[in-house]
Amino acid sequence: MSALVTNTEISIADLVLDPYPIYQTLRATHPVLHVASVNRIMLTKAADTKYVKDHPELFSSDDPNTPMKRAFQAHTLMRKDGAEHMRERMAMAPAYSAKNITSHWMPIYDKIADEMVASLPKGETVDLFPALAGPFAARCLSRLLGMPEATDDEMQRWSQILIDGAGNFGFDPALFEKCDLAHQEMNLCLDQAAEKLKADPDPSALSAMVNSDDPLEMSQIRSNIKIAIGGGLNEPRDAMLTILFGLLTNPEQMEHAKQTAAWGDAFDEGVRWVAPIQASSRLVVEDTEIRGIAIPKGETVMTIQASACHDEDIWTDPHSYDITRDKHPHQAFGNGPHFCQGKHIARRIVADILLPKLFDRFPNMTLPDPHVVKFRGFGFRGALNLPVHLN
């Protein structure tokens, strides 16, 4: 058995900047290193991610050097196991059921969908971040989690407080600090709709909590809906921005989506490409080891989802975006108990509802200078804008 290797050269600055080179060379030499930066184990094989995700035994969601208790002021579903995990996770799960999907949510989101590619400018340069991608996901989201009253300003503001918060793996206590004053903010949006729903009831997912027959405390429901705003936000938003900018400079693909109707491909490809939760960490429980690498009881494990996605073992030249590339299941969505509730919305209202809308009012759209558009992030990650001429 090997001795673990400590790197203390990559920074999370590296990370956040851009992390795919430091993944590509770590796969190839140390696919199991310690990272001083972000005191973590990380693992960037696919083999060994799907592996730590399906074995909650060994390798617990309990972490308590994670980031996110402070962020969160709570110990969340994201943080437990077993019986007790399932039970908040299907608490909510009434609000993502198929039936309730098919029947309620989409035409809510096809006709917010309508209004906003409508009211899009033709024939001017515009950044679709803040003028579509960021309020359509805040919007749809806000009416899934039943809190309506909450404006799409406020609720793409909570989410990236929440995101920094909860990948802030330097523990900065300035964002701790704003995850705090968010908190408030959310507390009484939330203390508010939920008295509203206890008087009439609908699909949302707050709803399905106040009015069950045995609910949680208000506390965790808060904390609870809180990961869905941060995370539920993030995943729709970041992988329409990522889809049109590796159709855009692929001009071949974007015409066979276009003509075959292929939005499914390019969501399922985007995500692959630039997966919007890169990383995920877990708790070793028991002494055990990773390609034979001694991994002590107690240390904190990081699965690198973006890196399993370019994992060259399944996946010929995965720096690039193909939607056309032969099909294998990818970890950008998590597996295991933890696997991500809401990827059917988010892959619906993206592929089924937003970009064939898009494209049948700009179906000439382009992308000025590919260059100008910045991807950030280590444990989420996304465009932070894609000026478009909207032709």
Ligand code: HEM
The other form holds:
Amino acid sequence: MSALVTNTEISIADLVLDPYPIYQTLRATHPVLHVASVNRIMLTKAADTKYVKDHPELFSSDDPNTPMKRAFQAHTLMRKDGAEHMRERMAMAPAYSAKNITSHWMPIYDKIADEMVASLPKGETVDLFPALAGPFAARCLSRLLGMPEATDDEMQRWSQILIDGAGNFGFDPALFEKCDLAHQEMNLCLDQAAEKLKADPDPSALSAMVNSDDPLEMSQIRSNIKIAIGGGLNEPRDAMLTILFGLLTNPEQMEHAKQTAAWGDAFDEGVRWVAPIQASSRLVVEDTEIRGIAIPKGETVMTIQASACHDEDIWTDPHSYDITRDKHPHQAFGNGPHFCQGKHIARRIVADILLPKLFDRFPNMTLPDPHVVKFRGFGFRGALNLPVHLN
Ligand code: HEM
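Mind giving me the form predicted together with the ligand, seeing as the form predicted on its own was just shown?
And the full complex, kicking off with our chain again.
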């Protein structure tokens, strides 16, 4: 067995700016590498990231070294294993069922998209991050979770604060104080919504949980709704912007998508190209090995699904956005017991609703200057802006 190598050169700033060239090198030279700046063992090959997520008995989600517990004031379902995790996951599951998506959520999301797309000004240049992607993702999520009284701005602010708190690896107290204030606001909103839903149930996640025959503690219900606020808003938002960027910078593909309504392919390729959740952590619970390298118990491995989605073992020309490429399973929604619960909703919101409506109203939309678009992020990644000309 070989010894684990530590890298002291890769900085978090470089990863935030553009991690893809770094991961390309690591896949070729050090697919299992301890990276000092993040204090984790990075796994960059698709076979390894999948292996870790598929073996929770060796790689636990219950990692005490993350700031998540402090940020969320609780241990959410994302950091639990086994039966305890499954009980909490199943408590929310009815909200995400195929039947509810089709009969309940799609008509609601269709109406939200109609209103939002109609309100965009024709003939003007507009940044679609604040004008559409952010508020659309926020409003769809507030309905799905059962907290429609929360405004688009509140949902976006809470989500960002929770993400910042969960990524507060320096344990900066000021950031956690911001989380605490947001928790007070979210708790008030959720408790009021819960009372209404007990009297008048609906298919939302909060309603499923508070009206269950064997309900979780209210504090745990709140925490798991909050993990969905932190993890269900920025991903569809970032996926939308990435896909639009991919289409608008590849006109022949945009034409193909419009001609053949290939919005599902545009979605799958977008989340593969720039995975909205780039990395996840797991705690090593037994001495083990990966690729002949010893991984001691107590270490934290980081599965880089962004890198798995660009692995040359699977993908040809992985750095290009190509909606016509051969289909292979990608890992942008994870693997194993924590596989994303919102995948189908996210795909349908973006591919079946938003993209067709947007290109129907603005068939000649352009991105006048692709160079101004800035992609950022290490744990989560997406475009910070997308100024398009609406025509
Ligand atoms: C393009 C959109 C989305 C992407 C790329 C995405 C990605 C992911 C990934 C990678 C994970 C697994 C994390 C891990 O293994 O540690 C995850 C989990 C999760 N996602 Fe998503 N997600 C998206 C949209 C959504 C939406 C709209 C919701 C709705 C609330 C949602 C709810 C969840 C939940 C609850 C979990 C945790 C499941 C568990 O721990 O059992 N996601 N997501």
